[in-house]
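Here we start with a single chain on its own, the form predicted on its own, put down as structure tokens.
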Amino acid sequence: MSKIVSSLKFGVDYYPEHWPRSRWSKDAELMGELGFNIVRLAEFSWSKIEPKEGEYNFEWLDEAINVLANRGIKAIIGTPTAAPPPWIIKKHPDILRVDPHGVRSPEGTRRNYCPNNPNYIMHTKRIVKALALHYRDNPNVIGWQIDNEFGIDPCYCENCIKAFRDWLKNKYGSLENLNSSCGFIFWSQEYGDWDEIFPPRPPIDMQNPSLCLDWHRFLSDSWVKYQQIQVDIIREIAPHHIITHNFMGLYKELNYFKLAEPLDIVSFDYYPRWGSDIDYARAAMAHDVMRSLKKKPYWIMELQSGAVKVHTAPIPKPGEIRLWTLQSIARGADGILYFRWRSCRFGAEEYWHGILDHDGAPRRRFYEIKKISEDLKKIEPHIEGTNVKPEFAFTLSYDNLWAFDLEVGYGGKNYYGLDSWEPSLDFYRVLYSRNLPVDFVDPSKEDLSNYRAVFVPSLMLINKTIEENLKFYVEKGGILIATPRTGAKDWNNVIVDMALPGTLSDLFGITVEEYTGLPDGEKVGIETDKNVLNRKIAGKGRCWAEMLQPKEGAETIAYYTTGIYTGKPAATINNYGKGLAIYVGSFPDENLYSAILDWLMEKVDIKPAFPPASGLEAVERVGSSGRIIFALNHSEHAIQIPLKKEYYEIISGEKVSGILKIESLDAKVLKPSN
């Protein structure tokens, strides 16, 4: 039996256990009216499935699955391990996490357990095995979501402390290697026994940076290992079922590449509207990261369909749910499930609204999704087998994100005054405004040769594999662009003992002669050299400035015009093999990145799906069936786009040429006319 993943999945997250059985048929009827073909069920229902240890009650879930199946709706079952039932906590209170101050997590909530606790692992294996055995032959169950929204809340219980020591022993082999690799001679912290080692506790700025990074790596690996326990059970019992987990976009505390590796599909929980404004560039970047984890289409497991539980929460505007749905599909989603079906009347998420309000009556949001369903029926045949195929890539190392965030000065603030996503977001915003999608690549594992240019956002941590991969890419003709602190540390989070950018100095053709922070909002002026970039653009750098010294053969492409480095190189370009390596010594503004991008687009002849326009997001999906362009208008006004050829607009069924007009919060889906 093959895994059912080909067709577009369209559905909702449904909690039948929250409602009387007499309502289930009505819910299924309404879901059928919306054209839903999938639901997610049961991920928070352990206490109903197993009310007492070893006493399983599948009857209610069987009935709910059958009621939905009668309307042609299949099920993804969530393993219910995100919320342990009270009887487990009563029997094993040690499953609750321990915080840095020795206090256990509270009962009565979710995500309060320790992934290294043997008692919880034992109960996890039991419930997952029981569910998999019961539903492996049910034709209306097509797969599983493992747990729910894994995230790191550090646990300092004895199980985690022992597991961390074992993790360090496995990595370093000996105490001598551990002490020398991490610099524990500082402050007299050299270890003479593995049992002397304890996880770092706040304040982090007073702890060893190498140990802090390894602690974070261990925590991430703990959740990856915990997920794998469940994956292995399901693979053995129901190998024909798909397995996914619902990731959280730009959440960065887990190594999402590792977490995604054993899964069939990456799923993503997408909630754009938390306030009056939506950062659509950041939202688009989250989609690109999710698609990039496996370099194939993904699902939206939870798409916002109502107001979320925040202060003075706004409801989605008319048209926004449709726009978010089409944006997701445009960027590579092949599955859309809305959260949630009906707003719950009780519990911690009573104000996390769904498609239906608390009274269960269909209203505006329901009918908007009905319109979406009609649109998707027209779109689906054209996108099957397609995906987004970017020509730009960004390196993404979760270890590096953690290390960047661990650069904490006295007082607990980041040393560079930046969040670790910001070096990526700065340049991504410029690409987004030009309608250029991006892949995110793991530089320690992935081949870079498929990309015309690769952006390296402050990749501090370097090992031999990454160094060789970057150099090989440029040597063979690639274009690499890096920002401050790239190459500054080894893989153990220790500063290199050579001029920066360390082992990449020959690649970029520079040394960093000196650097300075820019406190209190100070900025430095930077101006590009017209003779090199074919444009003279003035801009600003923030937070950090490095004075660069070009080596023979490297050229300066921008100079500082203010500050202590006035007249000195701020950005350089170097020929390396058949390619080019650019190094930018500050965190530049949009003007400077635009100058670099415009030069780059001319250099490698990259053209976007559509030219830039305020509020426009245009993304192209490509496959054997051809090209499909999604043009989305996120603005409050209509936009007009000049067309160079004739297109077939899939939703309206009309041909368009000359000028394409898109109304506010509307979208067009276009296919080039033959």
Second form
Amino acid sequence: MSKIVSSLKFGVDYYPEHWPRSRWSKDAELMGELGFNIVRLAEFSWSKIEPKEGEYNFEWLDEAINVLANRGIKAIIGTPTAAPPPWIIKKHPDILRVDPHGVRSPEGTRRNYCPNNPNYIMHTKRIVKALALHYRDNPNVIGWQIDNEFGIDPCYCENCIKAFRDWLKNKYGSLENLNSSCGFIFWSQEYGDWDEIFPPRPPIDMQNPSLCLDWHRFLSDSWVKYQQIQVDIIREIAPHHIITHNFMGLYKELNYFKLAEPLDIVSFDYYPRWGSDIDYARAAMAHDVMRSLKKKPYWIMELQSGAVKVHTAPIPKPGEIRLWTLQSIARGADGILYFRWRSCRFGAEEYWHGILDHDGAPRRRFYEIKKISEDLKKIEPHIEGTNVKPEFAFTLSYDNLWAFDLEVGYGGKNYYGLDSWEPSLDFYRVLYSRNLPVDFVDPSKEDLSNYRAVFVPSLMLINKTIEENLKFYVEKGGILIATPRTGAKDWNNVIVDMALPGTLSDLFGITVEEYTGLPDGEKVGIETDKNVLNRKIAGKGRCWAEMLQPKEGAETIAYYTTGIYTGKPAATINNYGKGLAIYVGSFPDENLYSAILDWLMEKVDIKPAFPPASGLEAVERVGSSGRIIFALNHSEHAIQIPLKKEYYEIISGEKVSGILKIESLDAKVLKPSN
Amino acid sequence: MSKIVSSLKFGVDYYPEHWPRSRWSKDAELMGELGFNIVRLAEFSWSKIEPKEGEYNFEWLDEAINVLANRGIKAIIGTPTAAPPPWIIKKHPDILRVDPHGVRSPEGTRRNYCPNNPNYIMHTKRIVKALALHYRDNPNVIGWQIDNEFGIDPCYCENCIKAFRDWLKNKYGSLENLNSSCGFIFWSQEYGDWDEIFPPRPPIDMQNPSLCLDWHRFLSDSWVKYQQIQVDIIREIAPHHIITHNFMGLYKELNYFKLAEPLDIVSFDYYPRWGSDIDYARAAMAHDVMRSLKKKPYWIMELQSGAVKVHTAPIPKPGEIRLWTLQSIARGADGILYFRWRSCRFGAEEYWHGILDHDGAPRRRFYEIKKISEDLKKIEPHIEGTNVKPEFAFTLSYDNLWAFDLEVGYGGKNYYGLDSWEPSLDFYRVLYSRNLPVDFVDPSKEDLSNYRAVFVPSLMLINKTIEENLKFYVEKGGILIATPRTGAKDWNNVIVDMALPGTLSDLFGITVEEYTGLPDGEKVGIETDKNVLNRKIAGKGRCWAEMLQPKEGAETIAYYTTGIYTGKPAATINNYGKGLAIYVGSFPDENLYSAILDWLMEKVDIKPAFPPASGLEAVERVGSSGRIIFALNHSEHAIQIPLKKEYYEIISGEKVSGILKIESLDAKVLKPSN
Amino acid sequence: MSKIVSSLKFGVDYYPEHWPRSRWSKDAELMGELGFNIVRLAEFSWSKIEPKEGEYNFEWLDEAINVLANRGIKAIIGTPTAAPPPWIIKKHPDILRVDPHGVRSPEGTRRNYCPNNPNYIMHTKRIVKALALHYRDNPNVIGWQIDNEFGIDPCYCENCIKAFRDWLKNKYGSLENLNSSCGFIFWSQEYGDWDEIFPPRPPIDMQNPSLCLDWHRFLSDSWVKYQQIQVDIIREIAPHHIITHNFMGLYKELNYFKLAEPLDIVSFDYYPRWGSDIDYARAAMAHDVMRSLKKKPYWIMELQSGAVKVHTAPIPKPGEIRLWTLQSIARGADGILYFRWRSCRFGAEEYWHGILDHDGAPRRRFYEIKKISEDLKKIEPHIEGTNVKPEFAFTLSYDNLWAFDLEVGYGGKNYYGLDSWEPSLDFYRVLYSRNLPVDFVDPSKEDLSNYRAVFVPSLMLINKTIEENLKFYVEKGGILIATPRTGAKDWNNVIVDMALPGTLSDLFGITVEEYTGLPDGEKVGIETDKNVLNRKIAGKGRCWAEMLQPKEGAETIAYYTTGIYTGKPAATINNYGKGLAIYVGSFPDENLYSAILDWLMEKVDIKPAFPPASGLEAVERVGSSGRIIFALNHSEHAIQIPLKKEYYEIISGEKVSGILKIESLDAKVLKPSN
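Structure of the form predicted in complex with another copy of the chain, given the form predicted on its own:
Let's see the whole complex now, leading with the same chain.
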């Protein structure tokens, strides 16, 4: 293995089967020049590995692994199940998913199969078993990526309908319980037989929300279960191998906590540049979510190294690939694989560019990665055993995201006019601009006590466990901040039978006296109360406004200044146990969140890596050996940061103090001098 | 029955089956506090009434009726056919409609059945008969609502295809007649056998317009027929009960005249607030149409009492529910039922809010309705036996609305760039702003002689009856005003074989020499002739322009001032018999309509309730006991109206003269002092 | 035959079957008044000709031909296959196409059949044979139009799937060749059996681009083959008759070169006015393409004579029909048939207006055509044997247009943000504004040596024949100008394995060092080099930018002035043999194209008919008897053109010199005086 990077995985996604065998050694040589120590192989190669049923051909893959091993490069093998070969479809057309209108998925593509189809499961087991058996003892294979980028891809085939009924039976036990828990009395949908149940078909604005949520849960569980089939086989045959799957950041249709659980490592496919602008706050949040799934370092399984395949997609600017690499490491990645080695000459992703162009010639992007490799050689020793350790947490419940997105009005638009990530993103942007990272925690499972403050972004769905977890946290001294609809529904997606925020009413010390939507374009003025927050800031709420009624002991921290609730409480704070619980009755803008954050940073001692600067992303990794700060400049202009102490800049090997200047699209990696 | 309102029905739509039985008496008590005397029950409760085929369960409903009766509240029962229970769909999947692509309607929702399906008709008869037999002698049940909000919901199932062929056979008698009447020679579509006929499938811009219109007529007739099945059963079993159906205002896909005919009362589901703005002219027109269907007072079966279920829907502002209630009564309603008692905790309409919130607590909206109840106690004695008596009528032909909407260019947009209500709405807005109500009359059935003027909004489809009706009206002294395309087609949706306006050419004293569309954004200048209309007003026409050629005796009342017809006649007037016939060759703006209306009000003695004022809606109800004027202020500012005489203001009990001031979102109900 | 026009065909599309027989002689009389000498008949009349299977009825058509012949009018007969009669569909529902979701085309319309359906082919042969046999000896029938406006109309029925597999088998010979030529290794799509292949179903952004292109080729070939079936029958039975088909200008889904090949004459359906504006450059390009298909005069089979059937469609302005007629003749038409005689009273095209209105009365449009007829009488002797002879050619490859449009990013938008005609249109507009006509040449078949310069608009797909043709042309002294992606792919739609522009790299003397998309709204500054082009012009590139690397001997003619390639070559020129090859690395704006054109016009001696003027379209027809210039004024204002010599104006019969004034919407037809 290359000495350049050792514990840090550094490499590329490689498809030797796309190229003549005669080219492979040249590829390996060039990879060696980049200091690569890992490649992902064999993803989507089922028709090459098993051209006919039962006729396996591993020879080509064996040789590719060999050629790479000669340059010190190890392999992760992708199980090829994301793309069924044509012969399976010909033999079992029923493996193709069925859409809500009864139409089967197209042939000739990937991700067109049903995860509940017995025939496909049978073939999946066969191919994974064959691969695992063949490679378990190959010293150059270190692990596996299961399938590729799971997504829920709903299927309405007979197998899925039956499996959904079983899933419901398992959850509810009896039809009586099902009917009453989901309110099927509405519109005369009470079931008298499990076989009367069908998955909800569009338009979903005409369907039972509880059934819609359960259908989404079932779909997510189906993929988790399908992954588990493969994990089980590999664990049994090759227990010494690591297993991962490549996740898609803020993709939210699958329960990523569940999907991550049986894996050794979470991987992230990170493609920041799709057009003119990059939303770096959103990108950072994706990294924070990825790291949070297992609360440990993750890998970038696919890092953009060329233009993606969308219309008029731009190429990464000079310096950007390096910045994305360092950003990933800064936010907790311990592995970087670029996608992909060489732009493919054919197929649906011919314009999803790699490090090399179609002609295989190394050009600018190759040489930029060579520079990165040299930087990483210097950085690598300092990050061993470190991770990002945020003082803020956001609750993240995939069930809640689904339920929020299922709140659609007639016409199909979201009832609140918001995507379910927006309540999180709104506050995240303010934290990001202050260089404060965030952990995302599953409120139904994880302990919150390590965090100074926990943000509860419109956690509509509440069950007893979550309720107790939140209350326990505040009781013991935590600070909670919640946005509208928190506590509004039970776990079956039914609105609570109490004044809102339901069972959290005592925690926040309020009732929601009335609420209203704010139609497109309408905003509501809100002003903070100087006496409580120490600052009088005017801001705006959007989409939704609740008129709050503080109970005894709670205080108003902001008032409406326009609209039908003018003069009424818009946000409150409550003393609960040793802690504080803040409730905000609208979706606030940056001004209001900044006011709350400023107050909070005064209240509890929170230290960002660096003060804010436009274009700056600064993150710390912390370990037993100390702190290391990554300071990235995503902007077109140079940034100057006043330093409070002296630092050692790892890439240049120089000491810096006074003013730290970072050029446009450049980065500094710093260690406090002592 | 409560003494507060006696002849006026005042109540709410109530779903006791959504709530624990223990709550019912509390609900009834609160309803009593609001002076309610009626509720609508049992709509959408089939799975509760008949959980398994043939196993009826009326016990819960009996008790609910009892509990309400104890508070003096009577019941209207909704037949539950709008939502088939799951067991029917399981047993007869063929009851689900088939869309033009062959896909069945989704399960798990309402309004998914085919009205021509023999199995569904059989079950419909069973349930309606069982209900009618059970409740005919219950003194607390006063009547029935058939199904819920019928809509055409096209179905392409085998039953419908066969029924459509029979419908055509019945209409045309022979294939020869069918082929020649509809022009099937075009594109080689002459039929040699009835079984060769299929309903037109999208895209309809590629289909025969005559067949498209007949298909629409057939669909409308199918629902009218389906309603009749239920009406017949109830009439036979419970002839002493009233029967209604809840209509949807300006919904135009069903022939509402036909649907209203067998009913005792028309009901209207009135939801004005969907977003930031309310189009009160349009809302008023909906009321006028509802009242016109039977030319007698109607009910509001569902009146908005909370936010509706669309994205970012606002809550009714303080005062609005009261205003909508009074507006409804002002325009002819004799019954008000709010939708709904309590916001439902589950199901597809969990955010279609009622008077109470999900937690059942009375808050602002409850107390506003309590105030309304007190107002109505005062108003009620004065409106008994009164109705709105407009001096203007608009022709309303549903066949014509359908034909107009079927005039689509390639690409599927309307050929005129207009929705079929727009020609009506354009002039209605001007009348509304002058506080002049309108009756809508079926020109193929109703006598026009009671009206001072009749507006014919682009009545493209003409048959002999209509032609004679219009001519008779003018001959006897009436004033007719028509817009483009009037007279352009025969009743089979075929363009006439004569110079336009076809058989009405002598009535209007013109031919249309040429016409042109006005592409998006283009308008044409039009100026009235001072010598004829007594005023020279410049305005604009949109979408369409016709160059008119007046015949001997007709005069030009407006000329084009721009475009290829500059200087040519844009509108004309003709003396016909003792009356006048005006034809306008473009779709005029407010200026031009105002000019015509001003001239008309000078010409004939028309007295609006009050002079115009921004935000004011003023309507009179007239009866043997005199007149009562409702003056509503929909605006954000106070309105001042100069009074010509003294009035008695019923709500305050005070006399007013000089200036009448109405605060924002307030209303006055006035009687002339002597 | 009328003396007014002899070699020039002048007439109309006529549907006598839509009108009572008693009207026919009146129609013929009016046509005679217009000097018509030809009509197209019988298109879409299958149900009239063969009302039941095998029962033919030609009597009505015989009589119609007779009535017209009495006025000296000959007939072209349209084979009626574009609209199957209902009895065929009833008997063979399988003739209806199947869409990608498995849904059959609707009944009751036209163009709903599958061209590969054996039943429809059988009926096609029967009806065409019967017609040809019946009319081969009728002296008043001069020829045939096959079907109507062929379009690809994809079909996924079993016949088409099977035929597609055979097509592929025929093209590739072996599965090995197929798999490797198309890169089916990507996403595991290697086929082991021909029966495993299915046509690509949407979304095509997830499908193999090579298969997508072959599917498109197969669809195009299917229609060419279907046309050939009819051509073969007519050629055998009536070899003395001419055969044509009506093409749709810039419609690009069919290979129009292939479709035109077996025909005697190309016909064009020309409808310029759809809304407020007319894009006359685009319209001119359509004419140039039509003329180029066979490089000889063509006919206008349908020329707009009234408003078309799109929403708010305007009527042709006074003078426009005349202008369109003269424009067509100017650009090479030798036949003009207006669509249609009389606006139809029924059917899907009731608002696709003809010369007469629905009532059959001659009005403005009739009399304008009468004036045209008189003009043509004067012009006709001068155009005999002439044609347009451009000095510029554009390569036109339908395969390339398809491939370009198939380059879609995820989300389905074109990868370059361009429609495949745009690279041609951009430069065409500049040539059009300079009054320079263009020939479109098939680079895989046609000799380029007659042209002074050849423009290669993004000719992505290259094969050996094309490569050699282009190089041979330049070697011998030609000037070539190419835009981005030229040479980027092989004929199987696979990206070349070489630095771009691939095999043309030596011809252009460059490699493309890097490229980037320019996201929506972004443009890149480009400036020409004064030293090379003799002018320093600043312009912009859109959508795409390539950084070029000139090889030894090539020179940079323009540089980027903004973006990541600032200062780098944006366009180059290379000496190759005796000629010059220019490569432009972005999609240039008018400024840059003007700079190149100005340089080019200095370089080689190119003489436009007239200097540019806003609104002016000037074209020459050239023959042995000299030149004739058509100068059309499409604008709202008069145009003044300074003349360099004296001309004879044919319509007025006057000599003009000095300044030629053309009024708005007027035209002059000029012959040099000596």
